[in-house]
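To begin, one chain is listed below as C-alpha cells, in the form predicted on its own.
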Amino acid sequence: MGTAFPDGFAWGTATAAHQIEGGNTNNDWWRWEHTAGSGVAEPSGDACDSWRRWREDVALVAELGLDNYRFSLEWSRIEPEPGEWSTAALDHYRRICEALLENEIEPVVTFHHFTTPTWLADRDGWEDPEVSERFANYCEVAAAALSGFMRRACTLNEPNVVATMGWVMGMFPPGKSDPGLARRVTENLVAAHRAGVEAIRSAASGVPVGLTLSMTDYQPLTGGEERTDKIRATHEDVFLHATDGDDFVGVQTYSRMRIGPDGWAGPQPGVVVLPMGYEYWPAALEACLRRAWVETGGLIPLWVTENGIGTDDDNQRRAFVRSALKGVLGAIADGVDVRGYTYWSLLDNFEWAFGYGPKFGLARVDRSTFARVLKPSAKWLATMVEANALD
C-alpha cells in the first residue's frame, strides 16, 4: 500500500450552521440549551459569530488549500413559520455558496443538521406523520435557491444520532426515552431521506444527492454478537438500506464502541479516553468504511463526511488524522470507492450537549473577539492535502 491518494481524491472540512452561526433562536436546540434539566453544559449563544463572519471562514479553507467546504442550512432562518420563506435567509447561503465557487472550494451543502424548527417541534416534529412532506417542500425551495451553486447536496445530517439521542437517550430535543416513538421517528426520518432527494434532485438537476451517517466500528466482546447485530440493524443498516439509488453514501466516524451481552462494556483498561467519553480509536474509520461498502452492495460511492477529534492536544490531533488517513488508503487499497475526506471541523465550535468544551476545530476561536487562529494540526493537514498523499 502506498502514502499517495487516487487522483481526484477530495479533500475538504465541516461545519454546521447551528454549531457556528449564532443566534439561532427559532428552532428546538435553542430552546433545548435554555430549558432547565435539559444536560446541556451551555446556550450555543453567538457560537462563532458565523452568520455574519462567514467569509472568514471561506479565507480559511481556501488558505488550506482545500477543494471542498461542507456546510449545512439553517431550516428555521429559511421558513421561520411554516410556507413563509425568508428570501434575504436564502440569499445569504447563495452568497456562501458564490464566494466558495470564486475560491475554486465546492459548495457541499447539508438541509438538515440536528435542528428543527419550533414550529414544526410543536407539530410533534419528526413524530409528525406528515414532517417528510414538510421537509421535501423545503428541500425544493432551498435547492432551488442553491441550483447552479451548491456541488453536492445531502439530506439528513446523520438522521440515527437524531432518533437515539432525541428518543431514546432523551440528550437531544424532545428529551424523551420511548424505544417505540424511536421507531417511528427512524421511519419518518427514512421517508424524509427519500423524499428529500427527490425534491433536490427535481429542483437542482445534476447535484449529486446522498445521505450522511454517524457510523461507530462495534466490535462484540464474547457474548455480544446478537447484541451486536441488534444495534447495528438498528443504528446503522435501516439507514445505510434507504440509500439505494443515492449518488454517494456519507460516512462520519469518530470511534469504537466494545458491546457485550448487555450492551456497551466501556472503554478498554490501557486505551486513551477523550473529554467526550470514547476512545481514541482512529481505526474506526477504515472498519466502517469497510461495512458501509459491503452494506450498499459496493455499489454507492463513499464520502468521509466527517472524522475528526476533540482535543485540547493539537500533536494528538495530527497522529489521530495520520492514522485515519492510512486506513482509508488500505480500504481504497481493497476497492472500497472513497472518494474524499472531510476533517470535522474547520472552527472550535457549539458542540451540543457538550457546548464549548470539546476541541475539533483546525482553527481555535476568541470566545470574546470571535478571532480566528489555524492551528498546527491544520497547517500540517495543508501539506498533505497539496501532495495529495500521506506525509
Contents of the next structure:
Amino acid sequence: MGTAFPDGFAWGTATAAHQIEGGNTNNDWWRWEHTAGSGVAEPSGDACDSWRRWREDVALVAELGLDNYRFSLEWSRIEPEPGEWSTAALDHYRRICEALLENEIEPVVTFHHFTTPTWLADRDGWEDPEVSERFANYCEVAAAALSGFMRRACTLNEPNVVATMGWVMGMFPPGKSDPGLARRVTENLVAAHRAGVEAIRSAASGVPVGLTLSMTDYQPLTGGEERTDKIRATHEDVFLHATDGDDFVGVQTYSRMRIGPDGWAGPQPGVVVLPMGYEYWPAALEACLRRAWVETGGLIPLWVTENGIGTDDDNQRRAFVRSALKGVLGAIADGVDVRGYTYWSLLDNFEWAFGYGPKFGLARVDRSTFARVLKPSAKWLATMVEANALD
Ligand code: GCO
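Form predicted on its own already given; the form predicted together with D-gluconic acid follows:
Whole complex next, starting from this chain.
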C-alpha cells in the first residue's frame, strides 16, 4: 500500500453553527444549556464569535490549502418562527459560500447539525410525524438561497446521535430516556432525510447530497456478538440503509467500543483513554469505512466528513490523524470508494455537553479575545494536503 491518495482526493475541515457562531439563543440547545440538571458543562455563550468572525475562519481554511470547508446552517436563524424567513441570515450563509469560492474552497453545507428551533422543539420536534415536512420546507428555502454557491449538501448530521443522546441517554435535548420514542424519532429522521434530499435536489439541482452518520467500530467480545449486531442495526444500519439513491454517505468516526453481553465493556486496560472517555483508536476509521461500503452495497461514494481527536497534546493529534489516514489508504487499496477526508474541527469549539473542555481544533481560540492561532498539527496537515500523500 503506497502513501499517495488518489488524484482528486479532497481534503477539508469542519465546524457546526452552534459550536462556533455564538449567540444562538433561539434553539433547543441554548435552552438545554440553561436547564438545571441537563449536565451540560457550561453554556455555549459567544462560542468562537464566528457569526462575526467567519472571514477569519475562511482565511484559516485558505491558509491550510484545504479543498473544502464543511459548516452548518442554523435553522433557528433562518426560520426564527414557523414560516417566517430571515433573508439576512440566508445572505450571511451565502456570503460565507462566496468567500470560500473566491479562495477556491468548496462549501460543504450541513442543513441540520444537532440544533432545532425552539418553536419546533415545542411542537414535539423530532417526535412529530410532520417534522419531515417542516425540515424539507426549510431545506428547500435554504437550498434555493445557496443554489450555485454550495458544492455539496449534508441533510442531517449524525441523526443516530440526535436520536440516541436525546431520547435514550438523555444527555442532549429533550433529555428523554424512552426507547419507544427513540424508535419513532429514528423513523422520523429517516423520513426527514429522504424528504430533505428531494427538497435540496429540487431547489439546487446538481448539488451532491447525502447524510453524515456517526459510526463507531463496535467490536464484539465473547458473548457480545448478538448485542453488537443489535447495536449496529438500530444505531447505524437503519440510516445506512436509508441512503439509496444518495450521492454520497458521510462517515464520521472517532473511536471503537468493545461490546460484551451487557453492552459497552469500557476501555481496554492499557489502551489510552481520551478526555471524553473513549479509547484512542484511530484504526476505527478504516473499519467503519469498510462497513459503510458493505452496508450500502458498494454503490455510493463515501466521504470522511468527520474524524479528529479531542486532546491537549498536539503531537497526539498528529499521530492520530496519520494513523487514521493510513487506514483510509488501506480501505481505498481494497476498492472502497473514499472521495475525501475532513478533519473535525477547524477550531477548538463548544463540544456540546462537554463544553469547551475537549480541544478538537486545528486552531486554538482565545476564549476572551477569540484570536485564532493554528497549531503545529495544522501546519503538518497542510503539508500532507499539498503532497496529497502521507508523510
Ligand atoms: C459529532 C458532531 C460534532 C462533535 C464531534 C466531536 O459528531 O458529535 O458532529 O459536533 O463536536 O463529533 O465529538
